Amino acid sequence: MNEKSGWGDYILYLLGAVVIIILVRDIYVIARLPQEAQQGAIFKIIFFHVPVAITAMIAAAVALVASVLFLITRNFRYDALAVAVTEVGLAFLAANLITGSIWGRIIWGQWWAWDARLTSALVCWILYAAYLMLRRAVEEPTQRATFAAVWSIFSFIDVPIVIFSIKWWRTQHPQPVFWGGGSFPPDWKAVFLWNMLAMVLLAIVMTVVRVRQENAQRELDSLRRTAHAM
């Protein structure tokens, strides 16, 4: 291992001890906040069921970059930095559905309502998840990348859809907190950022372990080939 190698394993651990304390605070910060009026205590889920869906879509505009860098430079990289970010986006998106889905069964009596946010969410997931099957299914690299970016550029036009659904159609969904005309209490608020925090700072870490793996097995399968092709 060398320096840099070195001192990059130092600062990911490092991170990884900051997201988890960060977490357990929140956590405990969370659970010690007084019940909402309406809601009463379900409706501390959206310290996490909205944080993660950001993370998410975070996570698909970092793999529509990287899939638009990599089909004009050929650098796999990029294609390593899109199947990494969109693996940890895909898990953060259906965190996102799962969280959504206790609240609706407290709230609304079910787990799931076909409407336009659910559904478009639900449809965003679906595509990212092709886009990881697409991958098994070519075998040479270069033309599994390309590939994989075109379907990446492709999947990133439910994003819009899915962030700005309940703004263009009648939904179930509540309306956004902080773009939708509600509001938070100040400490809430301040709780609600801090977990937003330690979310992306989750998904850095899960995105750097997964792009270093990647490019182990991309060096890996090359030797394989080297050692067929003698």
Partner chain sequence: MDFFRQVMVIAAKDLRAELRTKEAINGSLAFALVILLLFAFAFDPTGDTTREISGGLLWIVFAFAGTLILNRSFARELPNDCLDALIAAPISGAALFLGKAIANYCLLLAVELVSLPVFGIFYNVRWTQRFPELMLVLLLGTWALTVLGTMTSALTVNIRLREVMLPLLTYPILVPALMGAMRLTMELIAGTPINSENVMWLKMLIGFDVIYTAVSLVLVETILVG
Contents of the next structure:
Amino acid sequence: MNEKSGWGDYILYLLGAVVIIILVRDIYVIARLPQEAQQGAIFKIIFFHVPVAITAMIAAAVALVASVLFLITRNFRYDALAVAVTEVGLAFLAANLITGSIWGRIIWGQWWAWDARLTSALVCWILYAAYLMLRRAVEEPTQRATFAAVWSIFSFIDVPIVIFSIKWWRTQHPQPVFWGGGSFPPDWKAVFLWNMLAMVLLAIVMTVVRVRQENAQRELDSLRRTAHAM
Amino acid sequence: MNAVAVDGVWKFYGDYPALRDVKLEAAAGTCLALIGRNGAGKTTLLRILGGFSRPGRGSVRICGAAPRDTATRRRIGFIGHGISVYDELSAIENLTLFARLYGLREPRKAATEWLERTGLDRVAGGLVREFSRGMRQRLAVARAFLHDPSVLLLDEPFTALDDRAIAVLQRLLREGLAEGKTIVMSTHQLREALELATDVALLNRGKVAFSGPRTPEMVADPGFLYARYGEG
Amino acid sequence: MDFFRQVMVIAAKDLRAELRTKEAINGSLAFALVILLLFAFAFDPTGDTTREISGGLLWIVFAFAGTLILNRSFARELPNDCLDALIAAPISGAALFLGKAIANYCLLLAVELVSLPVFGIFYNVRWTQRFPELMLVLLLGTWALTVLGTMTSALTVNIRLREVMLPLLTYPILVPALMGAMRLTMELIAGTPINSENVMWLKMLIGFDVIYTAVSLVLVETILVG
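For comparison with the form predicted alone, would you give the structure of this protein in the form predicted together with the partner chain?
In what comes next, the whole complex appears, and the chain from above leads the way.
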């Protein structure tokens, strides 16, 4: 495992460097783009707001797959992946909520307008935050991993129902027009996709780092138990 | 075919192996005493035998089938650390409940019979919460024997019992052995256990340090095994 | 057939034990009444707007008071290690779960049916206008609360901070079901019938109930046997 992790390190550093380069370039390009006709500079927040949301959704899907695989195989590597990707997903979803809220403050004049998408995102954030709380409360590693996996499946099933019902709930209220009629010039699409790539890569790097921490933590935990048994 | 067969069983808590490559067998009509100090894995092993938890690796067979099979569960009687009867139900209600869950044909009759056998028939209608410690323990014994299990798994059965409950349990265990039941028990009470045991296994940090038939010198000197194979 | 017999044995056991001590149901009922009282201070109980939102208040009362019953569901197996005996018994985890859920369902419904008239009196609401439809919503919404609450009760029974973790897990996942139940209850109390507009919510509630009942029955064995 040790000689392999040496190679893993190089790949991880390389990937990290690539993420930084793409991000710096993206920020430079986005800053130099002309202002959008109706919304002005604030419109550019979309280059981050949407990619982080999509990344968070991918993270939730990966967490589901990892949780199911853990329940089938009982291999703790899947549990480590599940917790890592959930934490990273939560961070990205938080970024989505914050950018959305800032945009709302400028365009609608209020931080929180109970917009359908923001509200759904908030409920999802709380759902997965509860997953992390559950993990903290369970002491025994096998039980923790099992319970968490079950809860991850429960949460994932809830996401589409939440999104659907909040949309339905919103349509019965006066609804602020989403994106304020802002247009999206086709040549901006490339910039958007580059930033999408940057966000996904960033999430992957963060997840890998967290998975390694989890694995090390589990090893430490087992060594401590061995020491206690001596 | 052995009544209890454990082969290459590992159990992990995270990465920590609580059981390592455990291999044990118990034939019908024998009594296997699991000894070893706290944390050696006795309870973990018994809970795997009872189907409360799954082994990480290896195979466990009770009467030739997996412990979690419904048919196997009917054949297992378990006494753990708690008495596993409800304080807010009466003695007869408790036993009838478990007789129903085990699908006995005449639940009420089985319950009454076992209350008599454990000397609790006079308090059949009394709530368990009002029982003395010894009465509760005898009820727990009745619950474990109620469905006539062929394999008995006992986790420290003598530790918390009073004299009368110990007498009841020992009598039932002897009768059971004579009928061909298999007993696996973990214990610290070496003297009581070794008298009953036909085989002994010493667990040390999750490994089987010794297993074999009980010899007269073990009964004469209960510390013999620990002295010979180490306490870990 | 065996399955349903086992379910009923478990449900009867839980109900009998609960009715003998009345710990959970008394606590839950008292809590429901206290919250109903407190809401009257937060919102003007005679105002029209309060009457409009009162259906929502009602479900908050049910969810809060229900927690006390649900928390006890698996926790009542803790003294004397009774859960071990149930897991060792030759019944499936699904039968155990369903039996407990049915017992909880009965207790929750009992608390709700007592709270409803009290609510009607306190807030001067004519809640019986659409009685059959309201009962349907009550049954569906309460089942959602029951299934997830019983599952969470099984998850949290052995862990630290059990009392805190149950609502923390249950409420967020219940958001769609509670939203549907609240909206329907508000409209039914106001006298609006089930129409093409709000029937969506009813369908969503049914779907929610079916999905989570199925998933819980499949996964509960994994939780009980470690």
